[in-house]
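The chain below stands alone and is given in structure tokens; this is the form predicted on its own.
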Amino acid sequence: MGSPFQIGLLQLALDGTPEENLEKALQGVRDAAARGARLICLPELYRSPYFCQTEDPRFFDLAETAEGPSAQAFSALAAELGVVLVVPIFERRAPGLYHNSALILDADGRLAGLYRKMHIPDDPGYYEKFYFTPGDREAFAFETAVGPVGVLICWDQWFPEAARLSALQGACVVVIPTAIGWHPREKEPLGERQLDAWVTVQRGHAVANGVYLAAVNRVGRERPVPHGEGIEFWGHSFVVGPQGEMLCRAGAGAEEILLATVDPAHLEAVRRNWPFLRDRRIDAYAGLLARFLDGPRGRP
């Protein structure tokens, strides 16, 4: 069992160049670190506006290589500072082969694991599939200097499966770089309804894993196209206990610095006491392979 630690999360305004926005971010994890976090994390696709809002061949200039500035950059930064970090980045694997990736650094610097995200969306204003080739890793938990982490991005936080491969891996938190907002014409109707469904839908995976969770997106409205209505990010960055408890919630419109405490012995008691894991029916799951199940099969 391992040592409480504080996680730090970082909201952030992204819409900068890729060189001021790597300067911000490597500003933020200093003062992170400077308030005690050991594992910090940024949003998703830091290192430029969210780009997805439309289709244009020209973003792919944005894509960096695994071993790119950010690598670098954070990579010398986590080392210097002794934190882990998790670094969202838009990566190029090959000519013409693009994933929405995360680096985990340890804080030794070194590459503790590579996340690329499994579950694409395609949505207006959210084009990704155009961008990005879901992710081929079977991992979803790295071990790190402050114990095993898991790592989802963005579309992924919706998925329970995803959450329950992170905490079956043995992820005591799972962080969760995110780019969630509201299109400016829904916020009125439905934007407090989309943002608590995102909001109950992680307390759930927590509750059901027995996981502290962390999601941290960015703020502020952003227009990569001219003529576009843009996204209005929605912050509200979060991080939850393994019963679902609010630890700490940033507001709507302004960067923040978030820090909660990550207890390793408060999860075992809560496992102890809530033992979903020993309870699941692994022998009975199969159906959960399939894309869907046709016909109720609940007849005798």
The other form holds:
Protein chains: 2
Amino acid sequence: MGSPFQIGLLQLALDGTPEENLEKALQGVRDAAARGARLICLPELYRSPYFCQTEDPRFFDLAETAEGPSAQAFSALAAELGVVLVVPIFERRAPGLYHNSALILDADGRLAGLYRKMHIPDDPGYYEKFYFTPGDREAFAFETAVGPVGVLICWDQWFPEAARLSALQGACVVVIPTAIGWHPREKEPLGERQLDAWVTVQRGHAVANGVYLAAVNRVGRERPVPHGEGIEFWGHSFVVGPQGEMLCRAGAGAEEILLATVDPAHLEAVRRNWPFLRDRRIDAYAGLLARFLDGPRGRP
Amino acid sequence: MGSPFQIGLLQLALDGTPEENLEKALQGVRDAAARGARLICLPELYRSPYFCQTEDPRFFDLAETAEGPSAQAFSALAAELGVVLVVPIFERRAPGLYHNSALILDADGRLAGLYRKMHIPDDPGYYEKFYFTPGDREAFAFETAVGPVGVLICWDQWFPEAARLSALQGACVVVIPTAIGWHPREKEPLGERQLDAWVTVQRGHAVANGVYLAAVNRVGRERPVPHGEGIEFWGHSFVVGPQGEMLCRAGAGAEEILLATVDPAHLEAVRRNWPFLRDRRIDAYAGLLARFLDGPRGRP
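Given the form predicted on its own, corresponding form predicted together with another copy of the chain:
After this comes the whole thing, all chains and molecules, with the earlier chain placed first.
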């Protein structure tokens, strides 16, 4: 069983240039590490504004390889500070083949893993299917110096299957870099319910799997489309424990560093009392591999 | 697409004799139907106190067949009132073979389906593995006069797989008869967190699947074991909508009839905006059929 450690989330405004955003994120990692964090996570696609509000081939120029500027800068910093980092990147894998990914950098600076977002949204203002090929790796958890760390990205956070696979691969904490916000005209009538659903479904994953879960979002309104309303990224980054209990939570509008303690011994105590992994009916779950279960239902 | 209808939950104290509990439940169905409910649900094992607080072979005498007294009485009442009923029973299937089941009775009194609890707990005070063989039917949703109704029972409610399978089989609302409460000595230090986790994980299922979800629990302290502390069943039956929004919720201590409207058109609107079923990665979910995914993790 691992030792307790601090997780640090960097809730940031990321509307600057790639160079400015990189610099801000590097400084945030230094600040979080100085406050004791040993696992530090950035928001999704941290290096640019959220360009998926429109479909424009020029934005592919923002992509970098898994050995690119982000990897180099954060690998060096991870080794210098002795911290584990989750660094989301817009990954260029080959010409015409891009992913929404995250580097998991170990405390010695080496690459502990590469996660590629598995579930890709396509909704007004979130045109991700244009940019990102769905991930083709089935790694949802990664061995690091602080223990096994689960990584999902944004839209993945709505899928219980993804959280479960991360837990089954041994994740003690599932980290979820995110870029989610309100359409300005929806905020008043629907915003509270949307935010509450977002928090609830993720707290539900924590309960169902007996894991810590940390969601890290950006803040600020971004309007990359001329005459568009843009998106107001809603912040509210949070960390919950393995019973879904809120350990810390950021506000909606400001940059913040959030810190919380992940304690593997507490996780194990919770799972002994709520032994869901003991009782899964794996003999009866084949239907989960189907798109939908059409046909007559349930007659005795 | 089906028409809106009212669901009615009977939150009841069930510490009487089987005859008394049956009579109370029949009257509750009449009352709920008189108030407009067309789908009415009783708590788990409604016909007796929650006997699983101890392992005692004499309690098998409480079991009945799927054509027994409960089936006969409620089938007649369903037909008389023209309502759909979910009636949990302690099912005797064969000598030495028992299930924790629910009859789904259609509005014409015919059996629309039989659900057998798939996930069986075994924890202090909830010794269900002694009494109940895990369900061997893979029907999680049932066609009825009000549309497809999902049914899970109690411990099933903690498993995202069960809720997902119910939604994939077409459930518009997932009904979950329950018997859950506080150990008296845990109530003060842990009770609030336990109750919140129970609500949260189920609200999470509603969000993740875009379904209505209705949990119906019993109330009252039951002490079937001499010198035992018993369990204080915590009530708090509730109905949530497909974004996890609370539609109605009962208190902790009293019998109540809860009513809420299930609107398939609203469900479809929600799913169009949050199209999780569109984006499930069924090509990558094979790991869900494993007990645990041991072995090296995530190296790139």
